[in-house]
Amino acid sequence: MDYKNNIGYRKETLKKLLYNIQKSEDLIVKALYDDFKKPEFEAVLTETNYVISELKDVIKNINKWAKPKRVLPSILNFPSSDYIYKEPYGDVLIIAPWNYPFQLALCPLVAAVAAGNRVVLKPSELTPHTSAVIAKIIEKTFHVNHVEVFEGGIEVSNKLLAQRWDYIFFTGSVAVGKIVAKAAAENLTPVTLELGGKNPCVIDETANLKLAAKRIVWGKFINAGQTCIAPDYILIQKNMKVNFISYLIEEIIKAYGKKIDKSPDFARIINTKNWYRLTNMIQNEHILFGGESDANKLYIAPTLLEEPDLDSPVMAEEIFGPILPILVYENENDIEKVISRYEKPLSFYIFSENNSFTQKLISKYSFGGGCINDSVIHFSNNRLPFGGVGHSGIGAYHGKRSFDTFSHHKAIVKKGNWLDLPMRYAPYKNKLVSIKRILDWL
């Protein structure tokens, strides 16, 4: 078993993966329900379709990505032929989160086998359904010493964190990806960090208010709100609130009904933990829709809030659930006030047919990606970039760049022996006016 060298085999292996994986696409969902009660359309959508869809195109790729590319050689060299090689890291770690807990587990997985490493995969201790399920795709496609399973809770990852790896990608809150950045550091351990944050929507007097309501309720509501990427704030024009807001919750009465409670296409809060964290952040706040709770199903209805205050414990740090905050601005002097308060967030949002206006804010702040117009869905083209920057994470993957991420890029010059120019040999004595001109040149 050459899964190191041997393209053939890891590409063979994917294959089997893909099989297994659509052969229990109804295990999958039906673990993800038991979870945390996540719709079937949502699982299909944002978890299994994902990872097969990743699957094919790696299949399909991976002889080209792993091929060593010739590059331009410097004329300093001349001759020289020059090319970059991919090679595993090799022992690979990848801890999963708890939101996504099947797509977030299997695509880093993927990427990883792909470029030939070793790894070992913790899925979330808080999703057991879902990490039974992974584990058994995993012993019936992998040989144990290729990919290996750990379950388990926090002792479990901090044991393997511990461990000497050659590299680890983590998803997760940013508190628990500076424990793992610093376990890391100790090895000098390459990471990947996927991380969150506040992630601002902003939306101006050109917007068709309507339809930016119908795509905000779905890219904020989808998954209960838990999405890393989504909105975690509003910042309307302070003449547009009173429509928008009228026109969110008609939207969200819509999706769900007017008993939401009992509408099957909406997902419950992951534990009690989170549950609590939730409730006790509408506390004292001007609820403008929803409200609702109920501990023992672990429900909370999308719940829209009226400007709450900057020091509130809403507006603190990251939501990671079903309520949205609503604030105006009247120029772009308060739109700074805001999002300067908070670290660069993962994704960006504008709602705006002034051109002039979007791109000011893109240039203006610093985020991983996002969207002009929608909400969440950068996220599902594998061309682009996924990732953070500053607290909301190190690194980038989806597609090509996956296979990249989990690859050490080595640098080959091929020179040639016809010929050897004896410029840069010892001793130097009049040579430094002749290589000054050649590199000024140059």
Second form
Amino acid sequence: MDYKNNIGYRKETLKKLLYNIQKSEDLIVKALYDDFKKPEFEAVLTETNYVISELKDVIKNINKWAKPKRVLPSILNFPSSDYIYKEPYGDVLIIAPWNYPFQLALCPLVAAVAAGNRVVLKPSELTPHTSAVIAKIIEKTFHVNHVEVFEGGIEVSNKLLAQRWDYIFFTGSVAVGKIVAKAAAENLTPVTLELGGKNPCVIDETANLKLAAKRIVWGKFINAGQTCIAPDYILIQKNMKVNFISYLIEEIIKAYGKKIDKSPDFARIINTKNWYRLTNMIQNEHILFGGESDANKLYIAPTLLEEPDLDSPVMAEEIFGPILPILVYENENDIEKVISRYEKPLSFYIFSENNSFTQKLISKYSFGGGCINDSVIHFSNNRLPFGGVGHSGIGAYHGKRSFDTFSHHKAIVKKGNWLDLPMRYAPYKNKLVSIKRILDWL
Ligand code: NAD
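Having seen the form predicted alone, can you show the form predicted together with nicotinamide-adenine-dinucleotide (NAD)?
Okay, now the whole complex, with that chain kicking things off.
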């Protein structure tokens, strides 16, 4: 079980994991449904299939990614050949959230294993069915000293955080991210923090409104709005608002029908605590559409709010549910007044055909990543880094970047012995002028 040095062993265990996930796909989909009625289509698209593609990519590329990478040497070291070695960090702790409980636990785990680490995973206690299936799959695939799952809540998390790790990968809220960062600081443990924020969605007068409405409805209401990169609020040019709202309503009905609570394609709120948090947000607001809710079924309809006050509860924190506030702007100062109230978001969306406007917003505001004329889909390209900035996170992953995240990059210069230029050695007398000339020339 030499997972640290034997890349063949890592690859074999990842192949076994792929096999076990594919074999258990129905169980995973069922568990996700049992946890919060995640629709089968969403479960396959955003959870099982996502992990399967990531696994296939890793299995295909692991030899290439793990190999020492030769880089151009510095002329000052002539003659030498220079390399970057990928070294596993060692013991890695992964703490996962509940909203995409399979994907957000397994994707970092796959990368950490590929990079040669020992892994402890703590999935979310709020999705017990999915966590149990994950634990079974891991137990079946890995030796317990290689990868282990600890199910449970805050207590288990805190016990794990009190131990010394070589790397911690955390996905969850900003508040808990700070707890993780503090615990990691105790041992100077490096971290990736994948957090959240209030993601703006700006729509200007040149946007294709109908298509924007369709793409926003999908990105906002997938997983019942419980997506870290879902548009949090709309900022639309004032004179476009009325048309846009009618398109949004049209698209919601097209997607989920008139009896949304009966739709098999709309998930439920994760628990009662969050159901109350969300229903409180809409209580004193002007509801343009939706607003229906049922505590027993943990249901909240896709809900559109008209221009809530910026100091209202719905605009005070990340919504993380099927509620979409629609704010308006008349000029770029109005946009800035809203966006600058919040910490740097995880995502930013701009719907516009005006290239200079989109470029201006992209350079003006700092955020993790985003889309022009769409929402959420930047997540799906594993050649793009996924991660936040500032309060929305530290570090990024996906694709090869995930492998690199879980590897220490060790710099090695291999010096040739056939020549030994005397310039750098003491005594330095009369050498400074010549070395300055060389440095200037370089
Ligand atoms: P959370 O922070 O409450 O929980 C995440 C994990 O931390 C869980 O495993 C939980 O058991 C553990 N935890 C909770 N409280 C803790 C404490 N006090 N001490 C130690 N551990 C604790 O987050 P959540 O509710 O599961 O997920 C929702 C949040 O996660 C949202 O803010 C969302 O934006 C964010 N999120 C971010 C990403 C991303 O990729 N950036 C993805 C999904 C969710």
